[in-house]
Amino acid sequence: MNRDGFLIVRKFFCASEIEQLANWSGDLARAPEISGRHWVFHENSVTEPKHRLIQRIENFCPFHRGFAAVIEHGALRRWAEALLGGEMVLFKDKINFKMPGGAGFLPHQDQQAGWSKYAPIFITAMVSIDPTTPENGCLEIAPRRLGEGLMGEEWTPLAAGLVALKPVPTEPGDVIFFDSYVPHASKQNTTRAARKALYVTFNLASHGDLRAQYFADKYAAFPPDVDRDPNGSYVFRV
């Protein structure tokens, strides 16, 4: 973690343990869209344009024992409060469903999507709830780091080749933590089967319990589906 920014855990979670992640984020892909409640965020199909697929779901820890639970209280916290080296608190919490047709994020560090107005540094675990690979979308992340900073300027994607991005492949279960400094990115899913990972980052207690200010500065300018303005413009950036 400390030369490259990133760490994989392979089998960090039991089949079971990740059978009911599975169960969970199906319970909350076929929940009503309210608003006050969890957020889900659409797209449209690469492969079908008129098409509209969930394409994340955040903020369900508020809502959802099962998943604070494991999220706040149990070994992703604990791991990540060993790589940073302190007590750890959630500042956010998402489900990137990555749907058949899904499309996929150009390269971009966390830290350029405003995140250093919070913290100067994040750790996040990403956890591999279905199998994921280079044809269906899996994560792709190059060494960098902390003290090398920023790449490139905030809300704007890294420049093409600036990076050499590199597949990292998981199976159900994988875990793999890397910090806000670390360029990643990932493909869109050309497979006929979903492949969903859960995202959850934290940041170091001294530096606050920065939850609440990060999702209402990202409500206004990037509601969840359900709190748009029909007539509204909004753009995702990174």
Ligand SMILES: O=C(O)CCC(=O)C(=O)O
Given for the second form:
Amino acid sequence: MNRDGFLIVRKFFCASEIEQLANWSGDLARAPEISGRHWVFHENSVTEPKHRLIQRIENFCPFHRGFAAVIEHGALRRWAEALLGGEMVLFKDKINFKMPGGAGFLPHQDQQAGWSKYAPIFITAMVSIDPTTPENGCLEIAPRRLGEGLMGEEWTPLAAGLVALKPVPTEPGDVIFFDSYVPHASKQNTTRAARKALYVTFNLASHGDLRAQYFADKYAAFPPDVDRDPNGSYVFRV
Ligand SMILES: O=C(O)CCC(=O)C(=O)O
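Having displayed the form predicted on its own, please output the structure of the form predicted in complex with this ligand.
Next comes the full complex, this chain leading.
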């Protein structure tokens, strides 16, 4: 982790635990979209632009006891604490669905998404719910010493070619821990199956309990689809 800024832990969760996470993700995706509940975002398919796809769900721990127990009180947090060396609290909870035709992500460091306003470093655990492969848009990562700093401007993806990214395929149950300065990207999903991945981000408790402020700020600029003004303009940047 210190040398590369990320660590892959294979088979972190067993098959039955992953089946449960997959079922819970499906429950959230099928639940009615209601203002004040978990946040659902859609995107246009890259291959069939008129087709709307579920892209991701965020902010679900307050509304889902099972996820909250696994995320806030389980082994992910303990591992993050061991890796960063201090008590951790949840900052952000998200499931990226990456449905068939779902878009990829340009190279970026998570810290570029305005996170320095909240804390100087975070650690994210990506939990592979489905297999992730180069074809369905697995994470592509460039190693970077733990916490080594920003390589580009905030709110702007990294310049093409700045980092040498390598695909990191995973099986269901594998977890990739990475700090918020590790450059990463992913490609679109060109397969016929969803590529669901849970992303759980923690910060050191010594930096404060920042989750509520983060989601309040995000709501103001980038609310969930159900709360959007049809005439508003919402641009995803990083
Ligand atoms: O899920 C992916 O393909 C990449 C997600 C990502 O890079 C992000 O949400 O910052």
